[in-house]
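Form predicted on its own, single chain, as structure tokens, below.
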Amino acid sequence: MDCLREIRGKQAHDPMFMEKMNTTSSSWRCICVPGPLIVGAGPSGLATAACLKEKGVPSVVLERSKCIASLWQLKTYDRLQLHLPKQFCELPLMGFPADFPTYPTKQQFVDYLEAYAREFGIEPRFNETVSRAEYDAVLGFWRVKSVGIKGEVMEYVCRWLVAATGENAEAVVPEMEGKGEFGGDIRHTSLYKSGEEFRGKRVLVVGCGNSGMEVCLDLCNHNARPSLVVRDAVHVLPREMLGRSTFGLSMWLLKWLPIRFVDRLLLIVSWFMLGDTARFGLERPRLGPLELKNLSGKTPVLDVGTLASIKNGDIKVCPSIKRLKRFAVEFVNGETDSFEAIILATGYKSNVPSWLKEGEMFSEKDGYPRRPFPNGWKGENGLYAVGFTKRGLLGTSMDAKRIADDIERCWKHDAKHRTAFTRSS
């Protein structure tokens, strides 16, 4: 552990970036990072690295996949577009190109993120999966171990650690009775690309969030025969109303009106535009869409045409699943229907507790910061979180700026002491 012994005799503000091979094993290396270490090269990690770079603070970004924004590049369906207008989805310091449409496509968003990384010189270390990160109180540093695709082990030693793996790190795959006997294709939306391979088939989509609704529409457009499991009450709103995006209109109204009044207005306009969704099996929650989002993080569905397909019978709405049978599903209302495939639009979850060994900032139950927005971005001993606000890319940008500001203050404070120490010596 030559690297760690050397650090013990140095200050945390050492500006040198030292990389040393362990003399006893060529498969182990220790890297001493002068600035923050960021885990995750999705939009959250990129935004934080860019904000730090603008302030003159170097960082190292680790990414378990082979590319930036791996969720968008590798685990999303082909027809995906941003559900919110582009002005609400841009990262700090760089907007979308002017010629991009209001709702950029999946590929356009990926192109934007790649251009963003180039603009700020962000070069993540790919194919490095963080297996463990813990604070060494004796050393006064974070020790972060990662494993490469060939099994090589790296240990990073840093003063600041930023968890940027976000809310969508791991797919949520629910247990279903009879799963082993179903016989057909069962896959999570992270493995779904297009309805083309399901053409002519009866497909059950489980989950009625934005992804589930859009996958159903995609299946319809490819002449499949989808059904949709709706387990809970859900708010369905038009993507645009009164000539503006529903989200943009909501943000504008909240500047002047209380949230419950804005919710009431949104629901009235939605009723005139979409009708009574409960008639089609889509009961609304008792809380309004914005209040529910604030309290639970549950996002309302912004309709892009799925509701029309439900109304005309192209998409059948079903209750919760009781159990699976051979190419069939029994529902809790006692009905049974046949299906050739099941798509699980059951969302994602944080994986922070699996690698971050600390019990104060993050909850082991759900992997989110214990302190709610807007106070969940900072922990103890130089630990930070970005991308866990349940407020999309707007929340990510806010946290990235806060983190960069906070680390910059420490960085400048250390630089001042470095200068004073150099002069006195």
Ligand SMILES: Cc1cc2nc3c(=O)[nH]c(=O)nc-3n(C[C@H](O)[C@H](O)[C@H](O)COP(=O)(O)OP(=O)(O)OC[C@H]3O[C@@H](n4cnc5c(N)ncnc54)[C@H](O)[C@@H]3O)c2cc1C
Given for the second form:
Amino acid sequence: MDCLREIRGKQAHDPMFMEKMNTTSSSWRCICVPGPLIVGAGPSGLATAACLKEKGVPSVVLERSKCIASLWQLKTYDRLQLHLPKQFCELPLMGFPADFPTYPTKQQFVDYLEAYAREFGIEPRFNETVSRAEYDAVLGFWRVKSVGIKGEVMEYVCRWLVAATGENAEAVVPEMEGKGEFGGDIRHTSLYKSGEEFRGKRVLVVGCGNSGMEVCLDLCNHNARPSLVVRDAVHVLPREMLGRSTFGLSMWLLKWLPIRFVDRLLLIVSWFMLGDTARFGLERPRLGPLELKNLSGKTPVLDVGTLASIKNGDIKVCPSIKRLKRFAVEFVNGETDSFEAIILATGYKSNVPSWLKEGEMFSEKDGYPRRPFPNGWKGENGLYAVGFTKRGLLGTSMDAKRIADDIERCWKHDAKHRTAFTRSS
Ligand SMILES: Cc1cc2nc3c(=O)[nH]c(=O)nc-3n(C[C@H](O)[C@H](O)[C@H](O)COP(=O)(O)OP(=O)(O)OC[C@H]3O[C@@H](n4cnc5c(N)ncnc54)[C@H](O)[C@@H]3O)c2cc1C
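For comparison with the form predicted on its own, please write out the form predicted together with the named molecule.
Complete assembly follows, chain above in first position.
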């Protein structure tokens, strides 16, 4: 506590003060951050740091992995491209290079993010996992604990805390009866790179979101023999329609037309282009694609060729899994098929409840802000959330700008007081 008081005193005279306090224990250090502390160096953390920097507010970014955008660099498959056209994926203040294609590759997106971090001088503190963050009401500061790869503990003290750990922080791995019996490779898509290593093998892909569908196509392209578990109804839309990206067209139509009308239009055009997807085992949900996205956050699949492989029988559609057996899977319809590997395209979840100790802003249940979009970005006591809107990088940009505006106001207000204090002292 004395250490914190000392920090506050020094900080009052120097807005850029950041000092490492060596304490009696050599493996514990306390750092005072005068500006905001951002947890996570993915696109959301970078966008927020850049918007703050532009307003003259310095921030510190903590990242658990060894690089920026670790989801994109370490946990995605080789053939990944942005699912949405580039104009909907740009971060604030810096666009994509003009020569990038409409759907940049994963490497191009990573190159863009690296350039973005360089442009705004963002240098995250890597290999620091935030294990706990708590508001200290007595001090009026957040106390944030991080653990390094060798177990070294740091405590940061800051006035503003920005959660930017993402909607995809941890892989969701479902329990499956007989898992121990299976004997073959079972892995989450976060560990899948390419179909090359599955050449000639029978592979079951579980989950039919964008990742599951794309992994199936990748397996086909590498002469593996994929089957796809489709448990729930799903909207599959062509990635482009009427000469425009389906996403761009939808956004444009929504400016003038009610959501149900736009949904109806999307489904009619999809029917003409793709046919009746239910005939191939892909039933459509009762609600239209945009209405469903708005209500539940469930993203429609933008088809990049997988449906053609399903139609021609290269990918078999299967119902839910009942249990795993030795190199085989029994399905709920009673059929059993043999497989050498299982890829779980079962999604990700937020990890906020595991490290942020507060009961108001974030739901314990799913790790998302309780207040729905567009009001989930701001909590109490200088707490913010960026990138939890279920609206991809567009949502990230909106959050980042709002957060920077909000913090800038307090920062300038504080700066006035600091100056007055310094002059009078
Ligand atoms: C396969 C795939 C394709 C996608 N394609 C698109 C697309 O085309 N367009 C689009 O708009 N969106 C897309 N998305 C959505 C995607 O979530 C965003 O593009 C983007 O990565 C979100 O950025 P983020 O910074 O919020 O989260 P992340 O990119 O997940 O970054 C969060 C960072 O926080 C770090 N972190 C987590 N916990 C801690 C901790 N306790 N301490 C310190 N650091 C921590 C993580 O290591 C990570 O680096 C896609 C997602 C996936 C999975």
